[in-house]
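Encoded as structure tokens, the following chain is the form predicted on its own, with no partner shown.
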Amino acid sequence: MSESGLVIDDLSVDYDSTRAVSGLSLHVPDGQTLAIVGPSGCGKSTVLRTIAGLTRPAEGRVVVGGRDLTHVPASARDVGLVPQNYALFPHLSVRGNIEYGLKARGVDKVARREAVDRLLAFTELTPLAQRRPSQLSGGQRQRVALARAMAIEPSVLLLDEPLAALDPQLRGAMRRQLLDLLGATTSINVIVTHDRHEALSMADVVAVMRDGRLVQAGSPRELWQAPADAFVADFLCGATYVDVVLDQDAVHAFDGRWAIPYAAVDAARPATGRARGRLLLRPDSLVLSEHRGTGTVPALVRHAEFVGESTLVTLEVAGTAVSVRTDQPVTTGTTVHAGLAGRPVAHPHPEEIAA
């Protein structure tokens, strides 16, 4: 593994007798953004704290730019941290908060003022420079915390759930603004989030964790198009993997209850006999009808939630829950017939089935 950029090498972290992170290895090139995503308790914040030097690993290394930081104190790591609650100093002004790290490092007064002025303008906080944190909105406090972390020009910038404290109405606009700000930095950025939209839209590399382990890492598009397993498909994509059997006639799902024509799916017929595969069903992969047709399967509507532009529906098909987004009215408890929209991919399974 290259040791340029950020390298997390076989990292394990214990809390007393509990292993919170186990054998994690990741590489983030210089200037790129990593999003670590997963459910609560998966270990993602522990990874962030370990990179920052606030938690000591049981095993493994943290390397930045070829420098092994594993046993370097947090204060000497050249790492900027934006905590989830922003942790601004309530007795200091916006300017004083941004200046704090520079002052602690002994930067002279003129250089401090120039740096803070530049960051105030960059984060559009100049008119608020003399306000205290209590006088700011959530989005403004976030920008102050980001500017404070950026002031020391860190090699690595860490953001712990950067949008979680904001009202839902603000998140979309702040996500776009944060993306612009991060794009203008030269640091390696690491974002911890449980929100898949943040991970997919803001990162160059997405790492999905579960129970302290890395499940899959890659570009957002790679993970979206080919999630490693059912957990990644559901958590990151809101999709369902369905086991299928491919033969010369069709792709068969749900123990043969659904025969899908090859014209409706991106899959190759096996050369001989039958083969296993997995069909990735996203919420937009299915169309619903009241009537049975070629290539459809009956499904029970378990739940329907109108969300304005569409309805989110949970179907039960042969005991399996499948999510669908539709613009058609549906009623809980009724039976509909589901067919494929577009051409979803049936990923091959390495194990061939005998004819």
The other form holds:
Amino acid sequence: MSESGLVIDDLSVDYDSTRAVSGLSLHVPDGQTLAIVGPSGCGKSTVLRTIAGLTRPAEGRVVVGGRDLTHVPASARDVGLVPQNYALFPHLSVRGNIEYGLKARGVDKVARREAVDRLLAFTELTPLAQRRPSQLSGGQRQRVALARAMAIEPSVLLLDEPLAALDPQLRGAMRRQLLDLLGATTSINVIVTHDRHEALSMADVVAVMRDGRLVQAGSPRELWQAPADAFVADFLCGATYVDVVLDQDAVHAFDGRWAIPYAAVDAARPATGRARGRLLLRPDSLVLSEHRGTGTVPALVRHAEFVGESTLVTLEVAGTAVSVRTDQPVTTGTTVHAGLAGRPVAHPHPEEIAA
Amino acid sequence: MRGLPDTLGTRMAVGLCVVFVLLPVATSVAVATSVSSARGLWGDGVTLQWLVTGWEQISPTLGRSTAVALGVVAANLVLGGPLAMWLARSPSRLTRAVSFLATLPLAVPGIALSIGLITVYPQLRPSGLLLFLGHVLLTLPFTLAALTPVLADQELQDCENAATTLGAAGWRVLATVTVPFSATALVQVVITAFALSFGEFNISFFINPPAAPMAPFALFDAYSTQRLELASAKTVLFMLCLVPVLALLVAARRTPSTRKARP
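Given the form predicted on its own, corresponding form predicted in complex with the partner chain:
Let's see the whole complex now, leading with the same chain.
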């Protein structure tokens, strides 16, 4: 593994007798953004704190630009941190907050003023320079926290749930603004989030964690197209992996209740006999109809949630839950017939690959 | 409809304050400035002579009490600060036991505490060190109660972590983040420790050598053996010594809170 960029090598972190992170290895090239994504308690914030030097690892290394930081104190790591709640110093003005790291590093007054003025302009905070954090909106506070971390020109910039403290209405605009700001930095950026949209839209590399372990890492597109398992498919894509059997005639799903012709699915016919596979069904992979048709499968509507532009439906087919987005009215408890809307991908089953 | 109860509550608080605090204080001032209170308030005219005489007699005692109170404040900050930090941040199970032990002096009657200290540490009595330690023992629980929750605040710890990652050394984080964040609690500690020590009677009465009495004992002595006007004058002077501390409290409360940033 190359030691340039950020290298997390076989990292394990314990909290008392509990292993919070186990054997995590990741590499982020210079200038790229890593998003660590996973449900609450999966260990993603612990990874962030360990990179920042606020938590000691039980095993493994953290290397940035070839420099092993594992035993370097947090104050000497050259790592900028934007905590989830921004942790602005409430007794200092916006200018004082941004200036803090430069003062701590002994930067002279003139250089400090120039750097802070530049960052205030960059983050569009110049008119608010003398305000206290309590006088700012959530979005403004986020920009102050970002400017404060960027002021020290860190080699790694860490953002813990950067949009979580904002109103949902603000998040879209702030995400775009944050992307612009991060795009202007030369540092390696690490974002921790439980929001898949943030991860997919903001990162060059996405790492999915569960129960302290890395489940899958890759580019957003790679993960979107080929999630490693049902957890990643569900968490990152809102999709469902359905076990299928591929034979010479069709792809058979749901214990043989649904035979899908090869023309309707992106799958390789086995050279001989039968093979096991997994069909990735995304919410837009299926269309629903009240009537049975060619290539449809009956399904029970377990849950229907109208969200404005569409209805999110949870279907149960042969004991398997499948999410579908439809613009048709659907009633919970009724039976509908699901057919393919596009050409979903059938991946080889992991056990087939292992064999 | 919160206005009515609020107004009523405020009026009741002001009324109680007037009846039980301001009225006795005003009476003391009136008696202290009366030539002869036996003929009624300001009977036989108004004078400042009792205050002058009272000052001549009690000023060494007030100076001694002030010095001890300032020392107690310093000890509370030096001992109580780190102890509160340990109680707030340490995962050790000992924190509960120490917290309980530190609070124990509040549950023991002052007389029992004083006699206990004299019995166990008689050699410390003549130097006044036992009095000082007794006051520290009595004020430390208030210091811990004020500082521990603030130092345990996750928001403060997040700010400290942010400062550390920005390159600040431990002492700078303490001076530029922890102390300003805890300023209100620290002012409260200073005021409480000073006022409690300055006005403490039991330990001062039992432990302190009679030749060098503390201010509360001197007041007790004045009311027991001297004219009411002179005792009242000494009381007024005693209360004036607390004015700077109370002014500090008011100033601290008027300063906009620096602790919480609202969304």
